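Given next, in structure tokens, is a single chain: the form predicted alone.
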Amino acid sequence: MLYPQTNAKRQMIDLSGFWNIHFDPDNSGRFGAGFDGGEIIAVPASWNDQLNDRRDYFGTAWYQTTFSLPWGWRGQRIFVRFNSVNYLADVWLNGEQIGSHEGGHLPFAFDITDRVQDEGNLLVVRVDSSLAPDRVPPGNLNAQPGASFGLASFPDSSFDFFPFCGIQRPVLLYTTPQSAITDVTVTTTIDGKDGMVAVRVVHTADAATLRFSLQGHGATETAESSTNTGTLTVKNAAFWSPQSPNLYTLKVELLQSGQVIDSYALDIGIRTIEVDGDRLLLNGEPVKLLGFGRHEDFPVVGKGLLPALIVKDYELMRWIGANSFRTTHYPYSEQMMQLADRLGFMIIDETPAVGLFFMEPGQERRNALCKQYIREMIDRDKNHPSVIMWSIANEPHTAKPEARQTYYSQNYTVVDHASREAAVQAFREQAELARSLDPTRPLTLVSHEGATEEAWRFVDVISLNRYLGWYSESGRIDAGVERLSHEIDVVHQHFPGPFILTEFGTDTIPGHHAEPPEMFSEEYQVEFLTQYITMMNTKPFVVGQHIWNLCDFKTSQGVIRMGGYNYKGVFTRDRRPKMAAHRVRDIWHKETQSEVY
């Protein structure tokens, strides 16, 4: 899905601003033709923190706004695009339903050419944000055996972040020509010092040709094609990497009878990414991922797009010495991805498949949704050089029952044999689908099961989440690190190849101190992260260390979440550093000065 843009052939406006919202807790309203009154709501932003008494509302709400067409738009195809609506969206224009979409973190668009008026258009969106077992991610499981970690929380989610609701990224109105470019796929390879850029285009024109041009870093390359593909060779190319995030501008023009009828431009990076034995190679050289899991989360806006916050988070990650992050546990905004291309951050791009379980109710439906999200995510993000890996799930409940009892404490529930087989089959199909859509990037699946994770058979990079010395071996960092070191070796014996510790950390109350270090103190977080990183640096096959989390973030209420927050950030929720931020900065800057990344 191409991001809308304004050029000589296309136009785009942003409908962000103050909308009206009407809450419908009984789910009984019929407001497709609009409603009177309601409350003022900012779009984009979650509704939970904006309005009094709506923090814990997870049901149906109706949004509406009005707009007029800009001058000169008639004669083109006109679309409305929603970048993120959590979770179910039904959309009406001028009283007529125009479409629906399920899933809270990926975009969707509708052609409104034949339905839009010049003035006085009424756009209505019904948003259903209720938690349900047959959704992805699932919720309202009531601690169902095999589906949750057995810890009560409110709201009842299967994931450890707050389920913010509403229209959370911009709503865009845009045009394309009647015959238009509808998709562009770019793949790059390297031949010595030269870069090869292969382009595949989908369009709706008859008897058309394509013209490709590539500019940047002193190069100007052009090619024409009567088919839907083209290749450009860049001599002495400036490759994309974290140290040098070089970008070229690729322009694709659609021509009929020698006249340009459509044009689309995007920034691309020439780079390769591959797995070689125990190594992860970027442009043929070993790379090590230093960084974080993180969340789209901030006071008042919730998961709403906040451009200044994106800039701030990248500044914090650059200051601390990070070169990467995982989009835990859903694809982030397209603006976040675009800036990663420009700043040189490597991204593990993850679907919303967090907390999956493989029993009824809703098993078949959840599996279908996971495939939908894989398609939508790859379609949206396939051209970003920053995206170096796809993650198809985080912490699914897949282990053999006897194995889970061996590896985990009593807080973790048991999965039966039937659900284990269902999980294996589901992830086999999902991995095959992802590879068919994009064979150029490695796949991973982030697990908390350890060596018993059978779904790791289908991926290229092993990703494990571990909190030994916190949730188990509590207060005993030395014992936790020793046990983890052994477990990582066991995992690597079972599943050779690159390994990433994708989550590790401790809840840390800002300003709480203890000597000697004890749990929840800033000193404990410093010691925990120091020992984990020191241990991982002794294992050459560990190609990534992602601390959980960059910043503290909002969660459901529960007995292990004081104040409804996860305090594992090395920065506070309002982006102030804890002691651990300074310690990690010292470690990572010394590493990057002495080794190649």
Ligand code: GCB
Given for the second form:
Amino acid sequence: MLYPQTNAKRQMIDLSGFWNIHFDPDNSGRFGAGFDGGEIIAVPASWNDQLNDRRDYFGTAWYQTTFSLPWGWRGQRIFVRFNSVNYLADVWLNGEQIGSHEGGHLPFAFDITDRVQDEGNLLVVRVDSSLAPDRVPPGNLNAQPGASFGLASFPDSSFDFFPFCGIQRPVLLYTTPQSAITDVTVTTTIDGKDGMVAVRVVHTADAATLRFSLQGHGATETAESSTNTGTLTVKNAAFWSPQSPNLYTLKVELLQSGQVIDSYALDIGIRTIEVDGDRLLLNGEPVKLLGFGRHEDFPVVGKGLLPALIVKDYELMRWIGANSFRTTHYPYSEQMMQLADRLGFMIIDETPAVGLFFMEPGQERRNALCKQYIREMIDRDKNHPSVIMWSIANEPHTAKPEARQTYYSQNYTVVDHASREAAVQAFREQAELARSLDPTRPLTLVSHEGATEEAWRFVDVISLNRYLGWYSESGRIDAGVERLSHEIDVVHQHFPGPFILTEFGTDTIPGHHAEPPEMFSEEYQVEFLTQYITMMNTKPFVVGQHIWNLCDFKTSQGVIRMGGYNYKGVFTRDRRPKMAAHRVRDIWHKETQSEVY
Ligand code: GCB
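What's the form predicted in complex with the named molecule like, now that we've got the form predicted alone?
Up next: the whole complex, starting with the chain shown before.
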């Protein structure tokens, strides 16, 4: 899905600003034709922290705004695009329903050419944010009074971050020509010093030809094609890598009778990524991922797009010596991905499939949603050189049903012994789907099951989350690290190939100190991260270490989440370093011999 742009053939405006919101707790309203009054709400931003009494509101809310069509747009095709609405959106324009979309964190657009007026357009969005077992990610699993499991918490989600909701990324209005380029797929290969850029285009024009041109680093390659594909060869190409995030601008033009009728430009990077035995190779050279899991999370805006925060987080990651992150636990904003291309970060791009379980109710729905998210994520992010891997799930509960039955309350009937088989079947299909959509990037699945994780059979890179010395071996870092070191070797024997420890960390209250180190103190985090990293560095097949988390973040309230926060950040929620940030900075900069930034 192409990001809208303004050029000689296309235009875009942003409908961000102050909209109106009307909460509908009984879910009984019919406000597609609009409502009177309501409260003022900023778009994009979650509603939870904007309005005093709506932090814990997880129901239906209606948004509305008005707009006029910009001068000169008539005659073009006109679309409205939502970059992310969490969770379920139904959209009306001038009283008519124009479509709906399930799932936060991924964009969707509707063609409104035949419905949009020159003036006084009323755009209404119904957002249903309720948490339910048959949604992805799931929620309300412990709904039965008294039921509880580890993270049993309020609000009741199957994941450990606050389920912020609303219109969280920009809403855009844009045009394309009547006959237009609708998709571009770029794949790059390397031959010695040269780069090959293969482009595949989807368009809606009859009898059209395509012109491709590539600019940057001295290159001015062009190619014409009467089919939907083309290849450009760049002699002595400047390849993309974290050290040198070289980008070229690819321009695709659609021509009819010699006239350019549409054009679309995108920044691309020439690079390859592959798994070779136990190694992960970028441009044929082994790479090691140093970085974090993170969250889109900040006071007041919740999960709302905040460009300054994106810049700040990249500053922090560069300062500390990171070269990588995982989009835990949902695809991040398109702006975050665009900057990663420019700044040279290697991203594991993850779908919103966090905390999945494989029992009734809702198994079939969740499966279908997971596939939808894989399609939408790959469609959105396939052209980013920074995206080097797809993650199809985080910590699915793939263990035997007996073991998990108690976790999910007595509310739901467990499908007889179907859980593990259902999980295996689901991930077999999802991995096949991801590979068919993008054969060029390795796949991973992030598990907490360890060597019993059967779904790892379907992926190329083994990703494990572990907190030994924290949730178990509490207070005993040495014991935790020793056990983990052994476990990693066992996992590697069962599942050879590159291994990433995708999460490890400790909750750390800034300013809390203890010598000798004690849980929750800054010293404990320093010691824990140091020992983990030292241990991993002895194992050549460990190609990645992602600390949990870059920053402290908001989550549901529960006994293990003081004040409703997860304190595993090496930076605080307002982006100040804890002691561990300085230690990790020393280790990582030494390791990469990079200049201290
Ligand atoms: C995990 C989850 C992550 C949690 C983390 C924790 O394994 O993947 O979402 O926040 O543990 O802090 O417990």
